[in-house]
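Presented below, as structure tokens, is a lone chain in the form predicted alone.
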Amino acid sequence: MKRRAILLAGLLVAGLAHADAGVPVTASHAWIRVLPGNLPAGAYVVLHNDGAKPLALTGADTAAYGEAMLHESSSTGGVSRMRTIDALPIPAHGTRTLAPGGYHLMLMDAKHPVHPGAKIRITLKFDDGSTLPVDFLARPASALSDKD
């Protein structure tokens, strides 16, 4: 019995130590621009890295969509382009913004209709193996920010 108590106490301490280590990244202003029909949605967020080491966002998962990809939009000479990227660096003690016209998550194949006002949980993945679940607010197609 004493041995079992010591084992359980050790597991509890190990779990608390892991929880304290946590992800140094926090998220704010998380929103999704919902387009009509089954068109892809764009997901935007501000990521803050409070850690002493740079991290990179490497992907995302969500139960609401079949696929989530990191993309970068750009415009040169009036021509808009979008490309898939493998990772998005977030500097130590820095911020990275995913916003319309720049970096964003492209959400493909909605598993059910997503309407403005809905909250969609997206789990962000980082290059150190950590993850961060974030609730994104669905906004209408006309939205330009999380405040529209």
Second form
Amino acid sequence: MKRRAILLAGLLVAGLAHADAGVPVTASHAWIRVLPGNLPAGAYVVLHNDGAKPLALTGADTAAYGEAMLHESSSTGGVSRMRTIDALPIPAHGTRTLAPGGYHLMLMDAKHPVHPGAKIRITLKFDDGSTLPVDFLARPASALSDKD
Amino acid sequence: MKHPRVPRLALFLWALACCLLLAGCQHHEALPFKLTRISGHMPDLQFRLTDDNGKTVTADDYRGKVVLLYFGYTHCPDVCPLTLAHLHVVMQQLGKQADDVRILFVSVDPTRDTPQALHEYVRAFDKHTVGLTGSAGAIEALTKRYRAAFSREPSGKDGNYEVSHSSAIYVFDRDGHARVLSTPITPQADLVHDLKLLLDSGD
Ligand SMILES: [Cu+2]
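What's the form predicted in complex with its partner chain like, now that we've got the form predicted alone?
Below is the whole assembly, all chains and molecules, this chain first.
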């Protein structure tokens, strides 16, 4: 009985440790460009993989929006277009930037109006099953980055 | 041996006359622009559309202003706002002269972009921006006039769609003549430089 309890406690600790140290990714410069009405918004962030293995961002979840999609904008041959991507690789010990005009999360169908200055929690999902909650700063439409 | 002298002088005078004539005709080309010149390659500004106040407007309403023409749509979450945000910075750098410039944001998604929707949208960027929409035919005619093709592409659920569209920003002088072409990746300083040339030259 006692042994089983110790085993159980051991498993719990292991589980917690895994949840804590699971993602070797750090996020910075996270922001959302808020557009008027209920128009879709772009979310941007810089991701650094501190781990020795490559990782890929596969999507995101947020309670603030109905849908969050991983997208890439391109302007080749004078034409701007946007496509959905399934996975965005982040090299080992490397950085991947989601920035206007390139990779971004497209947020659709805001549950409540989002105003500049608000912090929106978005949980990033990776291909190894791990997740990373990140607070994104809501910024006005004419913003070009997370700061003025 | 005196013979060739005369034709040579005549030739010289003829060449000189040609130079002067050309300079006269290409008076427009004299400005030292930094961006791609489109004088003579793109037609004068011409359209009849509805502005974001619901008023019917034509290109004539913007004569006297330097015009930046850009095609986009409000449901575009990334490139269109980025372009308009860049143009806002450009307008700020022009200072008081920005009052003589208009950014015409023409919707390539007239189904969703009503004048009201456009009004709220353009106000979020720069106050010198005008949202323009109209019938599918009128929009198509204008995009064809400037070889700015667009196409609707379905995406995701709920019948949502994206619109692929030209990334060009067409710059017209105060008389509605097409002069230079800018893109979302053009350095802001270059666009500011060329706009100042057009604003100062008065030509
Ligand atoms: Cu997108």
